[in-house]
Amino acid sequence: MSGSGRNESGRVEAFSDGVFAIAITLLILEIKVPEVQGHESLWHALGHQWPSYAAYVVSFLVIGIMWVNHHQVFSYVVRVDRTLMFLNLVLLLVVAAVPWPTAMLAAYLREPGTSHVAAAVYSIVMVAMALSFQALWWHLTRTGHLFDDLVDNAAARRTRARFALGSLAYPAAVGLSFVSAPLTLAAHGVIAVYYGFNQVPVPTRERADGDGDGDETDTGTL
């Protein structure tokens, strides 16, 4: 493992931290201070922005999971190529345009009709952040020429049918959000949760001299 790998993968990193983070700040920045009508207590404006809160708190754990579960990974690769880069963009891509449809969802989130359509573009979104993480996922596990040596890609490959459920679950919330919008954006929230728990697995080996010599045994799922 070469000291440039490393920095390369540390710049990767460094780099897509920034966009979560300004991602994930632009979340609030799309909650007004509410405005006071006639006799209407602030209290009451308050309470009129539910959709706001909601879809703030979802859509914040959505960004916020998905950075935990990217910097599990790249706590493992260290050295980077092309098409890790390109599939790194591709992610940071959609996580930078969440912003955008979880504000139109609050907007219209008690329309009748309009609820739908906004809904189905947020779940879409979803599923393109679902579909480029797992595309990164089975790049770095192919071959797992990226991954720290201490990596077992064998069983790291064997994890990739934990994307399943994603690639199932986002889908059918896209179908959902013609039902109804309110729920589909609790789904959200159920599924994101899901993966706070259940996070990205990385197997790993433990060298059993500590030297970095000798046979090497799976230490489990991290």
Second form
4 protein chains.
Amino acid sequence: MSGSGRNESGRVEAFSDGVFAIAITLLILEIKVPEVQGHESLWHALGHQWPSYAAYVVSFLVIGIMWVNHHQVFSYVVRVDRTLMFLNLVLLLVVAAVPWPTAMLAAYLREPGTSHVAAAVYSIVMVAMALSFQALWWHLTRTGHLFDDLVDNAAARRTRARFALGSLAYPAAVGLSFVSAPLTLAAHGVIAVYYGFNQVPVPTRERADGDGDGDETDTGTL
Amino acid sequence: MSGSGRNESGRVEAFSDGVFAIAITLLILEIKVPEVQGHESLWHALGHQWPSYAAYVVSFLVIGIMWVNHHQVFSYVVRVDRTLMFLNLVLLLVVAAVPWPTAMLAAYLREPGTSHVAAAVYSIVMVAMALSFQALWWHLTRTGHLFDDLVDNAAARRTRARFALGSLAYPAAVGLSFVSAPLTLAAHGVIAVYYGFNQVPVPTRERADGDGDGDETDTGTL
Amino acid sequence: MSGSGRNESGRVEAFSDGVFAIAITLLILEIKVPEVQGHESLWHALGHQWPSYAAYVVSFLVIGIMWVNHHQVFSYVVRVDRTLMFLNLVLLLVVAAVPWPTAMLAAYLREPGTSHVAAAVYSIVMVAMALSFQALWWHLTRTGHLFDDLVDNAAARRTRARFALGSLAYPAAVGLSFVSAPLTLAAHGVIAVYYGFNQVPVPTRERADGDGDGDETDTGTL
Amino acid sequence: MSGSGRNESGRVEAFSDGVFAIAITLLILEIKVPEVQGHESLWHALGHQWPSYAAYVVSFLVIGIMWVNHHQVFSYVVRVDRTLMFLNLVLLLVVAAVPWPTAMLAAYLREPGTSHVAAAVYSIVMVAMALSFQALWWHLTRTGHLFDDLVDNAAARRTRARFALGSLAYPAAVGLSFVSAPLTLAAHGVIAVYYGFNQVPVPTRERADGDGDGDETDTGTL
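Having looked at the form predicted on its own, could you now put up the form predicted together with a further copy of the same chain?
Below: every chain and molecule of the assembly, starting with the one above.
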């Protein structure tokens, strides 16, 4: 399949997009139709379900913004090797798993002891997601040749530290789980929105830049 | 990702299409296989399920026609910024949630008191959908530069009022919920079909129109 | 959106493909993990589930081959109007519903009286699918201008009768339901495979055929 | 649809990708939120669920790597005939079924007698998947004309034996099922990763190779 580079990454992207879109839409299955018993009003039963709504919104944002980042990175990838394919599959494995910790956190958010465990598991899944995305980014910047020529690979490699630093928010959330589960859920929502608007940019050169000045790197963000 | 404008919006569209297609297909999970007990006939049990069929058909049309409108608008979008990305994600969050109020309305459509609450929640989700679609439209017409050059942006901005006016049908449906839940469901079906055939058109200029007469705006509809 | 004809139908196709792919994959949710009680062996419990496997295979073929036909027809469509959009939405509404009668037929296939009702409902859904596909075909051949110029519209219109005749197999299956439910399921499998290999072809002209002889129609099949 | 060869296979690929993406994402529905009773801790209940996690990971890799192989093969296919369409549908039927044996194996992995049956059924589904992929490959190499001209068809035909030999791992796994179910699951994970990194390559010629020397076949791998 040499020679059809862009096409290669396009197919991986399309498949990944499918998994992202399905995982994000399956989240709704976690919210059940409340069963109203006796004289209880449906409004009351619905209000009682607030952890499910909160968990739905936060996980939707988490997956949605991970998709934005995934696409941002893959828009600069023109070749795929087997390692990239495998690392991407691992990332998708974690993304597709998100509906499960979401349902669990919603179910136990108000239970005194259990809520901490559920929040920790939720946060651990987020750590796994951040780690697998980092692994993908390291592989891309290490090999270099998978990127579009537009990408300033040396500068891209220098972003790794900032990338890794940003991901420290997730282990911190694991710690926060043992303080308060609702706070942990809120924190994940904030982290998602923050990274949605403050992505580490992929450094690019201007195409057909004749002067060869390596310092002139532009940054392409979504 | 500068320079590949059309591609940008194409990727957002493809992801959105995925979410629309999955949400619309998950609606069927709401219709259960009826359990026949004793001498009850299956025909009778199936007839008893009519609220599920009605809710399925209406929500299918609602999501389907929202998809048509989403596509109509995005066919004129050639650039995406982060705010558009975020507003689109919020719209998808509401669209993906539709199977839940659908199942709830079907479950409670014949219960005297509860049906009103279920119909109100269903209508509120529709209000949220209309509002997030409006927010997206306002952002596009306010910034302007995300549109294809073909779009007459001044005229597009003038459609906002008609757009907003049209959305008043949804808050009205919230009020109707407290009169009759089945009527509310029927109203949503009618609104969906009405907007399917009477969309607010996106005003366009003819391409390469030399006379520069701003009044000559054409309207492109699906 | 005038001028970008092919693109228009491409977007409708992509959305439709999504619904077909999801509906066909959701079929598996109908097959439950058997619960083994006491000394019952899992082999025995699995064998007892044969109606579920049979219903899965038949419905998979039915949706799969309907997708092939849908694609066959849309490969000649270059423009979409609102009626086509609406008729396509109705077809998708029926396709997305298939997992429900499939689960019902599997659940009741061995119950003496109920099996006939379940098989009749299954067959009625198939009738609805055939009718909505026919409506789409009639609209395309009636308007004509939505087709690629390649299509010989007069000849295409003449296929309607054969098309309609072929669909008579479905009402016949409704009748068969009251004789035997397993036989009805088998019949739907046979009909699907038969139509998979014997599609009514879309008559086409050779492109840039100078002699203008209308009789020389070629048939393009998938 | 003659003349638009590449497009044809593109549509089959897109539909197949959809089914692969949905089947892989539905796997998560198998992992339930554990119900904690009395003083049992959630950690303990989660630990008790390890068969579900193991089955999720293995089946995710199996489907993911089957997708890679499917894409690898289809990237050389430029024409589709009805037999290919049908064989591909059969392959998808098996792929879409994977969530079911996965849930069953997870449910029974620790039950002394039943685990063997569950592992055997899981392995039999894998045999069916390997066989249907082989049937597709045989049809492609037998007909030849469905391939891109780039493919060295004589050499491709010679890969059949290696292809078939590789698939013997699956029947072996059926045998292993009666020794140990957890070992069988692990074996399927190993087989998937092994084939992910050691695919049988599709032999290709260099394009526009003037010397006509048939021996000079290149191998294109993903």
